[in-house]
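Take a look at this single chain in structure tokens; it is the form predicted on its own.
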Amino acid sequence: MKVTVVSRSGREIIKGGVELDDSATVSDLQNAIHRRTKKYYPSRQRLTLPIQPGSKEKAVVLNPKKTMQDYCDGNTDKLTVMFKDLGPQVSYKTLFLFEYLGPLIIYPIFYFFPVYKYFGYKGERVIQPVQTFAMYYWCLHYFKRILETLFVHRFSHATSPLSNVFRNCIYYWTFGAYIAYYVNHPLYTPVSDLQMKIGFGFGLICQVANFYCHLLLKNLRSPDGSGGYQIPRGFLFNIVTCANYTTEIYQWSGFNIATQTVAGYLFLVVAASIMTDWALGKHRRLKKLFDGKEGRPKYPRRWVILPPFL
């Protein structure tokens, strides 16, 4: 069969098209336009069905491991599909270990070396044990997060743009130097040893909690990322949609509340912000695709990151 690849404006990206076995897949249509093209390689592309002009649907992605008689609609002699050029990609994991090693990094820069010096402090620097706490707190929460990153993870989408790459260290990288900044400061005042107890105590009890949602989502998708959406269940995913979220905030909080300062609440409601975003949509996608018509299961009555109780 020959595949026609066109942009959006209807210029022709593989002149003459491409000729296919009528067995061949959508990755290896992916695969000819990189041998023809070697800037494209196959996961920077995105391949979809032409949609009419004027037209409110959403183009139909052309799935990797579907067969191009999949999309041919009857006719299997030729196929035109639309290619965007998604730009440079890097993988998730690669993405994840950039923005989660830099404030692994960073922090215990500010708690141990004389780094205050160089912002005009002369005075004798004495380390408060919260300030100690709190540093072995922050690795821990983020060595935790490059070890899901290695065993646990697995992604629906084999990479991401690498422009996400410089926005996400940008923030991570940051708010980690901002963070510390203030916490380990040789000026900083600590709250009581009761408050700093409960703070810290909560917070590894909402990073066990958090580890073990990962290993619950974990297992709704194969080691190829491949499942599909699914309905979470089990723990408190029997009650939020998003309970990841739900005991990444909360951790965040068992912080703020140990070490009190207007830099780890200003990272805290940021994040909150980002995380019940993301978890909105995720909660809409869910209930759209899980509507109970059709033989397909109803998504249960669930809130969406926060239950108002906790």
Ligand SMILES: NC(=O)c1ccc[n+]([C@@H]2O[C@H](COP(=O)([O-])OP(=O)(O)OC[C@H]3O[C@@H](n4cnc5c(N)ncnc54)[C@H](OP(=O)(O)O)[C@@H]3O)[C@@H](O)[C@H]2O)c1
The other form holds:
Amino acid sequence: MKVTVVSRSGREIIKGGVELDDSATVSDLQNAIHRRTKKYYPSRQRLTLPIQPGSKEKAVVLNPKKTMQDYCDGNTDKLTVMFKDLGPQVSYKTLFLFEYLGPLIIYPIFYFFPVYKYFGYKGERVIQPVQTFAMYYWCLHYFKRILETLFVHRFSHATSPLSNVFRNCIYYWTFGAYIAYYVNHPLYTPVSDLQMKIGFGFGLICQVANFYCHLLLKNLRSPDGSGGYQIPRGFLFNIVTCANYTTEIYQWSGFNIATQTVAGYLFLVVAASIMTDWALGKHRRLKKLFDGKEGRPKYPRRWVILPPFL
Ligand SMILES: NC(=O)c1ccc[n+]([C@@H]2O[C@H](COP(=O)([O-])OP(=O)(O)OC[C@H]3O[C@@H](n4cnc5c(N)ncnc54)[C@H](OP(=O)(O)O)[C@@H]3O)[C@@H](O)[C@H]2O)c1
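The block above covers the form predicted on its own; next, return the form predicted in complex with this ligand.
Shown next: the complete complex, the earlier chain at its head.
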């Protein structure tokens, strides 16, 4: 079979096309493109079937596990596929590890080291109990996320664009430093003992709940990440689609009740808006996938992220 690989502008990516066996898979085609171009390794490639100019239909993305014959539509001698370079890629695990290592390292620097003298504070710094608890709470949270990244999550996509590493690191590292600066500040005024205990207590319960939600999500897929998207069930997922985001938002609320800084609340608002946006997308996708038609189950009635509002 001869496969012609063209860019969106119609330029041939592989001069003369690629010859493949009749039993070849899309993955074989990706490897052949990599061999010929050297630059475009498989996870950098997005291969789709051509669409008619002006058509509003979404292009069919070729699944590496399927055979080329699956996309031939009768004509098994030749096929044209569209190629898009997704740019340099990193594994999802690498992306998440870089994101989370920053706050895990930056925050304790403000707690343990005399950084405030570089900001002009000459006096003795007396560490309040809430500042100590906040440091351990913070580190526990990011340490948990790293462990989840390494041992729990079963990602459907192996890689993410390299540019996301810079974007996400700026987000997590900057907020980490911003919050650490104010919570560990020598002039920081602690909240009452009761408020601190309520905040951290509630936050810790939510962190455990968040971990349990991630275990439930993990069990929706097989260890190699296959299995697609399923209806999450059990625990808070019986009420809300993105229970892991709900518990994430609540656990940051607990941290903020206990530490009470503008920086912390700002992070909560930004994180909650990002997660709400993603949760709306995930909720829509599950409703579309499980529409109750042609034998498919119907997605049950659920809140998206924050019952009883959304
Ligand atoms: N502070 C912040 O700004 C912020 C923002 C976002 C997330 N977070 C935290 O980071 C955690 C991980 O974030 P995330 O956005 O990667 O979580 P996520 O997408 O909701 O889920 C984590 C894992 O479960 C899989 N999954 C989700 N829904 C599934 C379904 N219906 N069927 C099968 N598998 C499913 C995901 O697969 P895919 O690989 O296919 O997505 C992913 O591997 C969150 O739970 C939250 O605690 C924090």
